[in-house]
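Listed next as structure tokens is one chain, alone, in the form predicted on its own.
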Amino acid sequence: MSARIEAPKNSEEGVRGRFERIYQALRTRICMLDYAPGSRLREEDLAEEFGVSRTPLRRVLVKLEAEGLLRSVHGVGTIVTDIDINELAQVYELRIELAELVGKLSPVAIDAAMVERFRDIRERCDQMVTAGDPREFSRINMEFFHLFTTLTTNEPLRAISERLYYQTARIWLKTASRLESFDELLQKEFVTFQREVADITEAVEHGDLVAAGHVRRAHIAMSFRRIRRASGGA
């Protein structure tokens, strides 16, 4: 069972907070592959480690659950969700579709700060190919799409994407590591994803959020037809 995460020192956390730093999170150990699927999450291990009441906790696991990641069997208990790429499909066909959008709609004014963003973690990308650890890219990839989703204002728009975001964010990594090319493979990931965030930081830099969003779109798609093939579909 993992450490006791704490709450934060000196200030109040409050509902909310407590909500949002449970929900975080879980989902990323889900979408990490830290809790893999079919893996059974018990409420009273979550609740001590998370030194909260089973309430709260219930209503974090209720959300993931409508968000596709978890499942209530009865008589067992709260599972995490199986993912095939077949079935995701549709949701790759509107991620695709967003991604143009974030560059179009209500984009935000370009400042020096969000420019060093972007190349902060461009930098940290080019490290992690050449480390070539699949943690560190799964972390930089989540972390990169929160920092894409901020080139727009409109808030439906950046909320309905990192919904179907974190729908998918764990079946590369799950189709990859079953086969046997598994690590030429999560190299040539690696490279791919090191060219998209080094072409999206130079149209951030150029103030052109509209190819930014062209360069996220065609990224997905291409990713999408990458995981299809390596798990023998279509």
Second form
Number of protein chains: 2
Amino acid sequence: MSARIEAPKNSEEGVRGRFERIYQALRTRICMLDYAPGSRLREEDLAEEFGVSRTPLRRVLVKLEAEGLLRSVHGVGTIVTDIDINELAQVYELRIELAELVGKLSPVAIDAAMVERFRDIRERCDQMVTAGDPREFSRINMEFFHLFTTLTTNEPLRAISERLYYQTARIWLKTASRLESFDELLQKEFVTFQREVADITEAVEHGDLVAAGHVRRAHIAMSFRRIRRASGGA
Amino acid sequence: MSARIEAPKNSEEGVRGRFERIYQALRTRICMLDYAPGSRLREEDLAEEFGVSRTPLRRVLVKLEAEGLLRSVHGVGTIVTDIDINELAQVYELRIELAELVGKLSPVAIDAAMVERFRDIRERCDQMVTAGDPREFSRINMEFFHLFTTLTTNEPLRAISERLYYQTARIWLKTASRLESFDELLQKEFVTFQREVADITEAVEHGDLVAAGHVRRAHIAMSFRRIRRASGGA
DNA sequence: CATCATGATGTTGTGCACAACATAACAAAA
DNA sequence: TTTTGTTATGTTGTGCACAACATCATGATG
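Alternate state requested, the form predicted in complex with another copy of the chain (shown: the form predicted on its own):
Okay, now the whole complex, with that chain kicking things off.
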């Protein structure tokens, strides 16, 4: 038997890497509202843009449809799903509980590098408060979410949290962009998020992941209430 | 504009229905060990059996691969994933927590029909204890799981619980079939499950879904410990 | 005999052409 | 004018042929 070659595909990406690249690109576009809810996508356009045929691209679309971000309709097109805060109530309900579980199940051992990552985001968050736009806010929010999930080593929990997060990530940008008193709300959101990042960073510094989970839980719940109020929900 | 026709496709099934049919058929086969872990499946064989081409069948395989039940390897084949109780520890850890959430989040209103469904399963469970084989046990166990998840109206929670359940469903059959003292263990498992069904049915009769969640949680945890012990796990 | 190169065989991944389907545009009739 | 039937256009779903890839068998070579 010949020796196993490590073969990292040299300079090329594997078929699996290409799938992930396209998938994350489309997911980000949808959640950053680059593709507006309700808008139609054309498979052939996307295939051409990413330099592949329709066949492998459709694998990505199937996954995005399973996640609830797209909806393919025969003879019509691939439609970006629209979202409503009331329909997302159950998703938020679940996210709230899972956030607490991140601090409880299989917590990671906190080392200096981990603390540094949280401090780094906290710092950039402080800078954003003075001068930041909604897009920048969404981006940091997303980045912070990914960092938070690294607090548990429970891989299924991380995967599910990620899935639910991306189902709700768009609603804030969509709601905010429709509001009248834009800057005022924006500033309040910034400050609230800043507090969340600061509190969780402090909890991580003390190695208290349970506390981090509680803080995160509380902020997700509050965020949901604010969005529902802002959109005039029941 | 012409009136919208309800058109239930008459006697035929829609494209969506066909997908679900094939998906559930394959998932059941995998979880009932009709397809042994590690065995190879041929796309063309499956396509022929279900009367479709490889293309639509691959959609099903992609989903099953995303759920962790299959693994497609280029140039090799579609392999049924093997499972190990230690690798499933995190999945069980999460299932334990979600079981409790089923009783807490968006509980359904219990009516007579719901109580009847639980009583029906309890009765069939009692009959199985006197004369039942491992396959029958797995089938009723699966059916009871589905009934249990109907106790919550939180659709994301139900979907996620289902996904995690099918990731762990095979391990019991696999472990049991490898044991020496087969009948003895089997009888103990039957009785334990019988108690679980009875307890949860009683809780449902009293409309106490929180209690139902607690019972379910405890039994999943115990089941995990029994399986790990039976397989000589650490 | 052991080892490695080389071709044969089989499987999944991809590209492409066409079918199935839905919608919009348009024309004809009441 | 309004309604209705028909055609044109565009999009996703499917089937099929071939490419990419891995493995096994075979035989040459040390």
